[in-house]
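Given next, in structure tokens, is a single chain: the form predicted alone.
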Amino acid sequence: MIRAPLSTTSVLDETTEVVARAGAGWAAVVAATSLPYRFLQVFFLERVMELGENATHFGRALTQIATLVVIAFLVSRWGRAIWARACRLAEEQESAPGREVWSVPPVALLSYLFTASLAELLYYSTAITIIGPLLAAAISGLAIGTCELNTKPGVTPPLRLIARHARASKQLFAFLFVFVVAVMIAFINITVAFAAGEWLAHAFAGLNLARWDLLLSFRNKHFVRLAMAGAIVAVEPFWIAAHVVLVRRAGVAETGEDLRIWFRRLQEKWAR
């Protein structure tokens, strides 16, 4: 019996192996890049939020921040598109990729950074929802999935592919609701971390933290935003690599190549 090539479980399965072939070396590469833009955008919305009303008086300052936000920005789609690439090289070759994952096709980053400024854009713009972010994450989920399939240059090329695949729709939302489980577990271990390192030092150093006991609780919404970026990059590789699968995966079924694919594992199974 042949498992069903989309469904959530086995995607998530092969996700999880995929991760480990890939290596924690290129997952490095994508949580490095990703680092600067979350915490540029908790600083980013925090100066906004403290400014209020006052914010346009401080137009100059704002778009200096904002432009490094950006730049953050294009460097973490960098990050994301070399970890992509790594997973779909160790998933195609059944091994821990080498230097070539280095070697991302230019027309491919750049329709992923179209569609993923797209992504953002429409993240933003709808944040006030509560279903546009949701939509805003299965799109960006599928710009980073379609990346290296993108082959031609043009701006409805990376469209095209992101609505061919966005029919397996079930599994992008079954997607989310677990990435966004994942990421709420992520930031309490983070948050247990901090507390439990801060517990040894009072326990074992003798070190008078109090206020380390204030900037390291829930009462510090700054600590708590930091928490929650750290939260989301731990999770990042997953997300990037189970898209990269989705896709793939989709692929495979709709050529044929999926029956090829568990023929020849077969073979090679009783060949042993």
The other form holds:
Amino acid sequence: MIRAPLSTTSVLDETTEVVARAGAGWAAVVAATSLPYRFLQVFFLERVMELGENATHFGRALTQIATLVVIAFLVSRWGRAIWARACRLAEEQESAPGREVWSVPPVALLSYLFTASLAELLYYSTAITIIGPLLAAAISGLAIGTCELNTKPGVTPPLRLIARHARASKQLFAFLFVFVVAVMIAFINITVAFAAGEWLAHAFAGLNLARWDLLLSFRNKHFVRLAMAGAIVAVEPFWIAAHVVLVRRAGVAETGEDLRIWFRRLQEKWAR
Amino acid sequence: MLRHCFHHPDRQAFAVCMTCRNAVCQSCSTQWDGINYCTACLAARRDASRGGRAIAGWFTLTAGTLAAVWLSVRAMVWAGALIAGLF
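Rather than the form predicted alone that you just supplied, could I have the structure of the form predicted together with its partner chain?
Up next: the whole complex, starting with the chain shown before.
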């Protein structure tokens, strides 16, 4: 009997099915909760850039903005937990999930908030390196993937779960590469959509858009940053779903459940 | 005087549970840490210890999350100031 390997492409294929099945409504929850967080991040970054070398003298003001960012971060993680649950239910039921998606178990939610905060801490602590943020993104992905596996409250069980699933490191780093490319493509699409909208308004409605031309160009760094935040929000539901599918598939491969499912399907096929 | 098991009246008593003081037979009695307990009292002790562990788990998890969130705010400001100095 040959066991199908846990490949990145097969996980991504299943991810697209799961996202389609889970429905746009639940994906909208992630987007709605994530947008304030991403925009506040941009706001913080712009204030920091504006202050330049004087930033160290404005510690209190920056701390206030950072507190708002972290509050928005916690709300966005709640949205992520809901979406991850919607993906898991869509995968299990093979149909669109209902209202049960809202009832994320408190242990799972708090464990996820803990691991996600640790990943965020790692991200900011290593922001000036290249490896640190990538590692933090991988941990963050595993944190949402293992979110619903948490059944016992405690500090060590969620970390142990992440460590156990980190063995699929090949797929995790492949995901990083794929999703970085996806964010770039989404960014190009967003900027092109704005440019096309502007062109259509000028060509057909005859509007004078000289000011908008300046605002929606790459020379305007504010627009570039906001478009990048929008691109991340657009890709986020797929990123979460991919990790939910990866963790589920890694788990069933470990327990032999995949073979049992495969054998059951084979028997059903023979019976027909 | 011959005593019978509290749960099985047809069986002869073997020990007395140190919690409920009921006489219990050999199959109902469990010696834990040198003391005899009946099945029900042992289960109650196990549940109590689990409950305590669960409370401790919730407490550490909440404290850990709050600490990580607080440190994230600090790390964000620190990273922001560092980046601002670099560019």
